[in-house]
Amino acid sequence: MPTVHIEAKKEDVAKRVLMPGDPNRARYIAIKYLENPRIVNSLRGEFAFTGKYKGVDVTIFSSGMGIGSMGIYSYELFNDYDVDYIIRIGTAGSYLDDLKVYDLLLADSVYSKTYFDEEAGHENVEVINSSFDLNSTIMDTALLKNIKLKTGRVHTTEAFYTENKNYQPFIDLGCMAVEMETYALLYNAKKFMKHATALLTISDNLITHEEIDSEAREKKLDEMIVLALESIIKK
């Protein structure tokens, strides 16, 4: 049954979901990689497409930007649509010299100082682990396909524009890169006992100031996309 934020019928959303933040990236993935993709959601401009990848049903569902938006969509997908697996596919900013632009980072855990946990569940949880099962599949798939993959903790922030340029406290907490959605996804996966992780392409390095442009963020992340697709169809 549709929710306040999702108009799709329950049967139109697959058990396996990839979640880019950008609706245009969701469309790009569906058109390029899915067999017979059909749009199942356009409510509020968050596009979702369902089709088959190598004969397996997959939904590509845009999450929007930030903890709030990811929190809403992942909650409803897990709770109302009975989705079992979600891989966030997106971009992140590197905190480390040797984590470079276009490198792939698989989140094994996430840190955030957000109030999302206290307001959503009356608890205080700063670090949440990714799905070990899902991560193992992604790492095995990367090895088989000879795709270089780094793993580590990511930092989910609520502020894209910030005056704080001191990244050392986050590095000291084990964070390799920063982004804006993973914490909410993993929080909801933990809440509903589902499987979730984040597979991220480094789009900019906050130390060296290298970055990729907006078009590349939308259309030149194919190595990450293929790895996510090849992995999720094994679940």
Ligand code: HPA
Contents of the next structure:
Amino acid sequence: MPTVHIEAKKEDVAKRVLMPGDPNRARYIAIKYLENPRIVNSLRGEFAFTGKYKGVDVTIFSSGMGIGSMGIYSYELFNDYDVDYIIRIGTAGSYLDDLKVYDLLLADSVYSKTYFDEEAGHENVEVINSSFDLNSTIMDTALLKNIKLKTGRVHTTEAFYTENKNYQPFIDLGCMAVEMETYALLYNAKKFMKHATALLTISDNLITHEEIDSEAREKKLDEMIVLALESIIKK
Ligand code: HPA
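Having seen the form predicted on its own, the form predicted in complex with the ligand:
Whole complex next, starting from this chain.
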């Protein structure tokens, strides 16, 4: 069932979806990890691939950047494609000294001051929880695979370039890191009573100004990708 934004046939999208922000990363994951990957969407360059991971159908669908883009794709995947599980896999900037670059952060909840909620239909839903079910599976899988994982609240912002460098109000609200998509994903998961969460690699630290280097970035992102794949096939 193609939508205005997705050309994939309904049967070509799996019930389990991983969403990186970047279409090229979606292709990288599909080629490296899926058996018989096939491209199922390329509309607007937002690539999606479906294939099997250890015998289970999985779709890797790029969300694009920001609440607006993630808001559209996650809505249509849940509502029109009957997707049940989505794990966002992405990067985030840390607000804390001891949440360092390369650390993996699993979002247990998300905070945003966005106007998206009001426009989409529900006023002032500032904090939304991730799927407890998905998070439990990811934490168990990380333990089994000896992958270190931190858990906490994520801040979704709409502006990447900001003049206000006072992050304390967000830290006071329990936010550990900032990115731009998780709020829209969890908003739609809640709306459609589906399961979603975000697994994030810290790419930069806004307090210490430490940044990830490109070689390590690839390796660490692979750890996150494998953890997400191994977890979603258990659902
Ligand atoms: N802001 C928003 N999104 C991000 C950042 C940031 O500093 N770092 C990684 N994703």
